[in-house]
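Taking the form predicted alone, here's one chain by itself in structure tokens.
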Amino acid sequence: MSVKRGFDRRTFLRGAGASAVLGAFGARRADALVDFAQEHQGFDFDEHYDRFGTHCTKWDGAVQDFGSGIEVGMGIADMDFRVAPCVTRALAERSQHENWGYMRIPDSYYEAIVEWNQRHYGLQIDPDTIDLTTGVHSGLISALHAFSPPGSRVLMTTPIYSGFYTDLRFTRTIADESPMHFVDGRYEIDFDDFERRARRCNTMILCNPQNPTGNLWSPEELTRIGEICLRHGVIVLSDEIHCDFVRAGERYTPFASLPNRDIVDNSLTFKAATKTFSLSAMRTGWFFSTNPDLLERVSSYSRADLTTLGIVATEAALREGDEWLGQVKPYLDENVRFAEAYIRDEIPLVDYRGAPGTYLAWLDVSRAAERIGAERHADDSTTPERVVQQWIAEHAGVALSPGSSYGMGGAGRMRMNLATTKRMLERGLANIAEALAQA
């Protein structure tokens, strides 16, 4: 549902300063951030963070799927450190505000949304383009409500994300899987059979960073994206939520960001702040479009049940934890870099490379497969990829993620979750390594 303003908020930006868009818990924010450059100079992000018994899918979901005996969870991709402290301050101090009735949203939080994707990415959104859903997934099934009758195509390139065909199963649509190819370590887009399916689709959903696959997709094949999605009349979703998440010297860009603007205003950006400050638990997210019709399409399928905890997180991470994020940014770069060449000196029968993008490893595991004989053990209920699954597990004592729950192109492959301590990679490498190597 979306939320209605009585005033110009543009106007009211430009002539005020970032303390008058606060909120009504602004000036202790305000103070708090104060606070909080003072006190620390650094985070332990080498810390183990215990998890278990926190009814965590990452780690007791692990267990509850595979036994007692999973000693590292790298399955859910969320990440294992203590939350920025802002965020812990934060809900702290409206926990102290004993009255948890109706919550009206303030201002501030849009201008936190506005603000993160200026200051991050030089991205000019209109705040009252901006609708609030319950998580990303939210947002994309109101699309698919808006634009996609059931039984209707929906074009995605493959590998990706496992999560959407549970939301195109939601809303009775089908997938449309072009799958990529790939080429030198990194996969390309086969643009010919992808605007052969686009002609029967009504909407692309686009994944920007790419799950699993880390691709980050140059403004050229955004572009080409966009040129063959307009010419056949395909809107694009598209799922930023990844786009923090970017390798030093590399660079996300945001579809929003396109100078062709007819490009643009045939998409929809769905993004949150739950995968960059792992506060998934607390169901908040956004969509935004330039494309007034578009934007009233979707907003009329959405309702945003959105939590007083959820809001007051969300937006202490937004306005405060750049000093959290620039910290812990190459801490995952050095776990991607580190697992690289752990793997190639320790585990011969995986192969991975580094992608610039998200904090997940996609491994080719098909050698690895072959070694403990995955395709005699598959049938018509398992695939390989949860044969090797299973075996980790059982072996290892490791959670991974199966490729072909990533649709077309996932054969042969895992997802490993990086973001943990050096400490937790290093074992889970370690058992994986040992298994594969008495298998």
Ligand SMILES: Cc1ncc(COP(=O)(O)O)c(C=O)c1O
Second form
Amino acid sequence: MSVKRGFDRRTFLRGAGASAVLGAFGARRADALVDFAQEHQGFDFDEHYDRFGTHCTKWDGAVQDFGSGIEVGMGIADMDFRVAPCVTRALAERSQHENWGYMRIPDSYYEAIVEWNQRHYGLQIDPDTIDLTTGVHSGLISALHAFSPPGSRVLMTTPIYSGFYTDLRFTRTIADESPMHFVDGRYEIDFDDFERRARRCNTMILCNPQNPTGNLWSPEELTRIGEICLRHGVIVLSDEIHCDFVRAGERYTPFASLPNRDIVDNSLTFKAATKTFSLSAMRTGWFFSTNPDLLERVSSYSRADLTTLGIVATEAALREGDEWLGQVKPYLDENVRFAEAYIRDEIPLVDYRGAPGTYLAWLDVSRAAERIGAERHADDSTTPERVVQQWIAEHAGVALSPGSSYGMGGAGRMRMNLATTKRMLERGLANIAEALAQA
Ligand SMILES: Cc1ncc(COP(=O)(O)O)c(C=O)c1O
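Could you drop in the structure for the form predicted together with the ligand? We only have the form predicted alone so far.
Up next: the whole complex, starting with the chain shown before.
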């Protein structure tokens, strides 16, 4: 690691120890946590909330994968901020009751889901059409078991979220990838190709907004997807986990809000509050459909072993987290603007244009890859993008996700997670700028 900017990782780690004890494993007394949470009603997203030492994937996982030179974790999609105080308070209150036996899911939990979707998106969901999951992945896996027999094809527009490939692996299904075209800075679906593939698929996984490209799909695009899928008997599995991260002035359209009832009846939607409030390890999510037959078939493959803490945290976030979310979104918008300007001015070997959805930046690193000879260093066991990932980890101390894990269209790309403090974002970008300048 040649790059140093007055950043002492040892001090960083020592600080991490302190916050890890409090943040991850709990203060002894719940009331102390309540006070602590109340003090932070100001939602200071500039505060560096150190996650080292908590077994978190983004930071500790990056050190495990790339070594102790990692200074900035910008990989897996969660946020570095202290959680919304309403969540900490609810967990602290529940912890005062020291029994953790089996739990019934309260009606209020379903109501919180319904009210959130109504309040934020005007979406009316009948609570009887909601089923719970331990995350979007487990919901999707149940749906694939229900509709896509082993060996059958699942339609996806790529590049797309790497985790879907794992879901396909679990269900012994095959990705039918319809590569999108990058036109004037936006990914567009090639509908002719999409329809050709739809003819041989049973299900389609839709990602709205799309990870990693940040596409928000318009009502017209969603309708076209829906019409083609309906025509060819392809059930739409709409993953909308990133829907709460839409930049100011942009609009997310829930698939279930489309006016064509037949299209909506041919779909299930999968959502969670875990991305929105960075509660991923709480393992909660839900799916719903206006079509009772589809719902019943998926539910028959789904066993949602939710935890008490997951339910308490999620309900608190859905009921009381609006203000926190309302403040984190402009902060993230500002990060997008900052990253765009910084990359344009300081990292000439990388191209980036902010997308309307998600807090993920989909970087074009093809010229950087060429500069470091990534193609030459790749072999059967690795891709050029993994070479770039390794190189940036080693030379810049930054952990990113390689484009090649996002399917066709991921060549020459890296995904960078912008959901961190401005200071960390700047450090990550500055490290990359300096490393590439010396390449
Ligand atoms: C598009 C998408 N779907 C699903 C997930 C994971 O869902 P869960 O943690 O609820 O299983 C992620 C996480 O990054 C994601 O980006």
